[in-house]
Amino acid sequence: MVNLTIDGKEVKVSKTATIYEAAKEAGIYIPVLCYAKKLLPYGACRVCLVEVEQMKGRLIPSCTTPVTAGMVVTTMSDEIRKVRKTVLEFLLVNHVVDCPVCDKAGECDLQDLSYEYEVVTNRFAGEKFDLPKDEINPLIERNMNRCVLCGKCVRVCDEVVGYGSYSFINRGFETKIATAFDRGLNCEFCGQCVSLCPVGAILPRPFKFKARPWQLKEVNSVCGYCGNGCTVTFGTKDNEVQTIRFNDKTGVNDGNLCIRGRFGATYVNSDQRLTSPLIRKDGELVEASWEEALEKVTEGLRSAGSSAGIISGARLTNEELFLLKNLAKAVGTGNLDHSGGECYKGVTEGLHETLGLQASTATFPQVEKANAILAIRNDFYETHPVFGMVVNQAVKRNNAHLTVIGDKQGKLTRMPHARNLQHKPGLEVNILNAMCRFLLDEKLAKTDGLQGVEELQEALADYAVDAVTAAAGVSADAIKQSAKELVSAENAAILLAYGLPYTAYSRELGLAAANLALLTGIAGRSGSGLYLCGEKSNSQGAIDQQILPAAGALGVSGMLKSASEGKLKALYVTGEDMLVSYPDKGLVEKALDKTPFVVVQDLFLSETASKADVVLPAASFAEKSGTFTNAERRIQRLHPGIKSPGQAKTDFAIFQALLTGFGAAVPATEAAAFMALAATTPGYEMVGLEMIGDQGYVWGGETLVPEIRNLVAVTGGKALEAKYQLVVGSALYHSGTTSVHAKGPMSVVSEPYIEFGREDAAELKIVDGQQVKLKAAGGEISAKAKVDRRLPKGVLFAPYHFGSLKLNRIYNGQASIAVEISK
């Protein structure tokens, strides 16, 4: 720590702070418009000028300059008041005044320091600038005649995205920021740069004069898209969600968030929404009140007891799936599962047999000062962007070793000397081990206190370095290294991503990863982590609220199959579109014809719902109270930002109405149904919601300690031997199917596509945006082609989040599938 005196005040700060950080700490105001807490130190503007004692005759850059001990710093005086009064003019001799018409105003920061400074004439002629607006993309505006060159979001772009759209050229009065060759911004999209930028010169399209920032209200809530648990901040207005509000003071994010949380929480909005209860008459679907509708649900699933099936989404709270829980019990069933069941074996099998864990065992931003990190799947970055954020920082600012184990490149495998392990489709657990078997080999294997090393290595017969490496395709120098990384690191992450669309070997591949997080150490130990990352918002939530299957019970994949043969007497399903998302349509098609009660509780009347005897209005992320728990176990709280459309209810609100008819005891409130499930959920037990801060509150601590340590054999999977064959997954611009009701993320990629790479495509005479046809077992498929350069030849992949696609008549869970093209 450092002691120095700013404006005759004694403080103490980190010897690393800068002196604007420390006034700061200090509660002590220095302007700034370059500066973001995020960002490196830049000391571009010079409005945050400061005098320093010991620097007698100039006049520093605070944002810049560390403190030393004993620095005496003045932060206003008659000189420094009249160089910032003219670095703003200096600031404005381009600058055009267009005020009233800016978005900007009332939350510009130059315009801001223009009042305080009372630059109200210029004493420095210059001519305005000119320059043409960028309004090619849907998302984000480029007004260049706004723009400061503070370059926060030529940093931002490139310290924390890892984009790099932005650059400075020209030079001199005709300096300026643009994207690569002048052109217009065509990128991710994530709107970074609109949060950072201090002026009017970036903004938001879609939010473009809907509101002044003073007619807003703010509410912080969670992110309802993927299992990273961003906070947003809604500014709500007319009982709509109007923007979301950048927030870099609470919450994991640190104010940064992707295309889908930062665009496309505007389905809440849709004038699509279900807003009144449906009840199937003479074939139709036709409105009727709640309490008709209730009892008709009551009726259906007490008439069916243990033959009704109950489904859900990892989208609802911890609260309402805590009463679901109780639904069950109630009706008198164990047929309970969610989002796919199948894609949760890595969790929750993988994981309990090896780690008696169903949770990643460390936190997010322990994986910011990892060394070394190892990405299962590459396309992490498009499941959890604002996750892939972090990882780009350890990367840049701490020189981690990032290896890639994916069928595909992307974002992590672009960044500095990533470590590519690409292999052929459903072979990662081949190569996870692999690098345990080099590790047993090399005796450089953490093996103290381990469970069947013996057997581990026996079982690994088959999985020498040099054999993998022949069948999958990959490097036998890099298995080696990435291996040596992890296990001789001092803080290491292995990161899993898991979810609908990546059903095939879910459970070997929490066993292999957790094996090599074993041998390496990496379990349980402190700075280190194994992440198993949740696709949905509160994936994590529904594991540890065992919204699974009771024993000798059916799980998801086990009531389709039933209710497919007429076994099942009821299906209840909430908070998810099965006919779209889930793998093998002809199942779950066959299963809801077949059923004789089908209810479904869903925000749109969706392809599933148009099946239902009975549709329940349900409300969004942004209407509700309660509780997410992210990916890394922390707990957050949801706090409704609007209304519901019409008679739409809280998920929650309709449990407990449903409850109420069976004679079930219920908790009045969602507080007093997070006491109720804390005090039965392991790892909750001690957590009141008075705990559960604006950061949160993560269960078992920041690292979580393995309860047994269990090496289990696990077998690989074998390359499907096809000159054409197609992998599934997800697209960054989207999130299962909620968000193809949004507009942000439908005004960039708004229909579902077929990527080829560019070896395969010119080879097939295939250019971008021809229609294709795909033809399998199951069915045939048809899309627009999308050529680009990240599959390797003969391996053709596509998103799973539209159901004009059908993709799932071909798709059952695989790991990829054999096609033939047609155009």
Second form
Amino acid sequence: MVNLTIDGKEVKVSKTATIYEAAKEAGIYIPVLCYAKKLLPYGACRVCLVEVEQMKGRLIPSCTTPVTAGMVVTTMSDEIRKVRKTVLEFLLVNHVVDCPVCDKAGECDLQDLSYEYEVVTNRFAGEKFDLPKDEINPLIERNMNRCVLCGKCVRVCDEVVGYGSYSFINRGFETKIATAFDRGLNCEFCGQCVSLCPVGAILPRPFKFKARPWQLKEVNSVCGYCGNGCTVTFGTKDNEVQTIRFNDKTGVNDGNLCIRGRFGATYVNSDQRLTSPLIRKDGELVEASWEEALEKVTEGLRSAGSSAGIISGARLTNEELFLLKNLAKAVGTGNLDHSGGECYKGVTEGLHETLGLQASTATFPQVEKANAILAIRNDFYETHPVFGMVVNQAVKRNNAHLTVIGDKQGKLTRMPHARNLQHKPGLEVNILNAMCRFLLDEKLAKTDGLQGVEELQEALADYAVDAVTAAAGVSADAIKQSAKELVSAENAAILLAYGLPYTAYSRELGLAAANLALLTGIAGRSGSGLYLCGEKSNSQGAIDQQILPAAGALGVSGMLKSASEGKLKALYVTGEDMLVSYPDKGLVEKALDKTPFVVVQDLFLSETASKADVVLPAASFAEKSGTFTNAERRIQRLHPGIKSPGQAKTDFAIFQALLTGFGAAVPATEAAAFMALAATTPGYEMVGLEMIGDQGYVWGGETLVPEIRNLVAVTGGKALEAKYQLVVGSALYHSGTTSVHAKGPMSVVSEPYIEFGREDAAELKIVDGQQVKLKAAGGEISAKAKVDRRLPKGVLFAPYHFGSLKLNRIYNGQASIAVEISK
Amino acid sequence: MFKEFAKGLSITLKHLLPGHSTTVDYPKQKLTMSPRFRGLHRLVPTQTREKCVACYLCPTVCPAKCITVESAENEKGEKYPKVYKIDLLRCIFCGYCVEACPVEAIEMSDKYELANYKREDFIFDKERLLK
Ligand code: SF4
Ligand code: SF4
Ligand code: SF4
Ligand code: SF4
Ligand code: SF4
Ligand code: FES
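Switch from the form predicted alone to the form predicted in complex with its partner chain and print that structure.
And the full complex, kicking off with our chain again.
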């Protein structure tokens, strides 16, 4: 700690603080333009100049100068005022005065400062910039005439996002921010640069000319897409979410968002939304009243009783899931499950058998301080992009050793010094086993207090590093080195993503990762952690609420199978488009056809909904209150920003009505439901709604200590012998099937594609955009080809979000699919 | 006392003589308003479009909240007011909108004959304001 005086006020701050930070802590205002909390100090704009008594004679930039003991700082004087005003005058020499049409006006730092420092005339004359605007890409408009060269966009894209789109080009007055070769922007479109630009040089195109900042109402809520659980701030007007605004005051994401969070929330305004209940009459779905629809549903479920099946999506709030579980009880069925049957088995079964837990053991911010990180499934940044940014920061700021186990390359593998264990599809478990085996053989493993060490050692006989390297196609050194790094690091993290397109080996992967976490001592150690990250915004909540089959009852796959045999009398699906996103379309189709009574509750008339007997219009995440639990166990609150269209109701209200129909007890409000669920959910017992602040509340604490430490042997996969094989996954720009209704993501990736590596493409003479056909057992799919550098020879990739691809005709949950290619 | 009374009366009588009346024979006869008179608003046109750039300063500054602006982008990529409406029943003719406008796109004319029979007729949309 260091003592100093700022404007006559005694201030005590940590010795790593800068003068600016010290002043801020003491509540003293210093203007800034190029400073941003989450970026490294830069000192480009000179707006923050202050006087320091010990450094008389010149003014000191407060944002880059560290404090020293006894420093005496003055933040305002006539001279400082004059200098700051001159700085602004310089900036305004070439700056176009577009404020009346500039979307930034009203929240522009330059405008605010010009007002504050009364820059009404300019002593300097010069030509205004007249550079062409970049409006080529769909999401981000760049108008460098308004740029003040603060470098925030360059820095955030590099330091936080890890993409590195921009840099400064030219010199002197000609300096400007540009992409490589000054071409149009073509990047991840996360919009981080948009949120950091202090002026109107980088703006969100979808919001263009929609409203003035002061007309928007701000509502903080939680992103409805993935399990990262970023807090978002809606800017709403006219009952529409107009834009997502920058907010680094709530949540753990520091204002960071990915393309889906920043540009993908607008599906809630879609005119395709369902606005009234639909009931099938003479084969047609026709509009009906809520009374009629609910009556029908109650009747159908009641007569089905224990042969009813309930399948839920993982984007319902905890409160809604709680009611759903009660509904299952009221109906008298144990057939209850969420999101795709197999996909979350890594957490529910794998972790349970080894650690006695069903959640990640640590929180996201801890990863920033990790020394070694193992990311399993390299496209982690595609499934949980903002967590990917945390990994980037750990690597760049902290020199963390990063190892990626994955079947294709991605942003993580391109990071400095990243070790890339690119393997043949389906062999992740083998590599993890080899690491465990290596640690045991070399006596590096931390085996104290572990159960089943010897059994594991025996069971892993076939997984000696050399044996695995040959089969998986990765280097032995890399495996050994990574294992060593993990076991010797002070803080280490193992990350694993799970979701609908990754159902193969889900339980095995969970087990193998947990074994490794135990042997390296990562599980339950403070500062380290095993992270299992669910695909959807409330995947963890669904597991916590036990939206899982009761003992002896059917899970999703069981339900679908038994339904397809005509053994289920009713099927109730909420918030899932199973026909598009679940593996094995044929099975889902048959299940829906053979079940006499199908209810679908959704926002849109999805493919699944159009097969239902009753369709109930539900509300989106932007229209409800309640809580989500993210992949690090953080419970966060949602706040409604807009009203639902037409007669759509929240899932909460629908379940309330149904429960009343069954004569069951119903909590009156979300808050009451939370109290009730907290009392019965392990880990939530002590949590009150009032404890969930701006940062959310992590149940179980920052570090969750395993209840058991049980090593469980697990067999690896076998590489598929096929010339070409297709792996299924998710694409960064989309999330589940919801984002295909959102304009932002659709403007970047609007249709399905099949991705080829360069080598394969060259060999097959396939060019970007060409229509290709893939034949596999089960059918044929066809889409445009996309040629990229991520894939090894013989491996193709297709995202699962688009119904039109009919990918799940050939994808049945296997790790990879043997295919034949034709044009 | 009487003297003053007579003097006053004489002024009155003088004004009763023909040619001395201040009453205007409206509507046959109309006065020209002083230039600073605040009558009906007018949106200033340019050659191709209205001058207004839909900056929202006038609705923001308007104390009676009678101005509605909705901005949009035209084919040339410029910002323009898709909707511009003034509800004259609420307007208090303060002229703040004119003062706030950064591009001098709105002004107040000398038109004062604003009576109407229907409430709807007091809504002046862009077409009417551009006349
Ligand atoms: S960037 Fe700021 S100062 Fe520049 S035109 Fe836009 S609002 Fe005005
Ligand atoms: S949108 Fe994201 S990836 Fe693209 S330039 Fe901006 S910060 Fe970089
Ligand atoms: S574009 Fe914006 S963020 Fe980037 S340097 Fe210019 S003013 Fe700064
Ligand atoms: S999709 Fe996930 S990573 Fe992206 S903003 Fe939403 S919660 Fe964050
Ligand atoms: S202040 Fe002027 S430019 Fe702005 S909206 Fe009103 S009339 Fe249009
Ligand atoms: S904020 Fe300190 S130099 Fe820009």
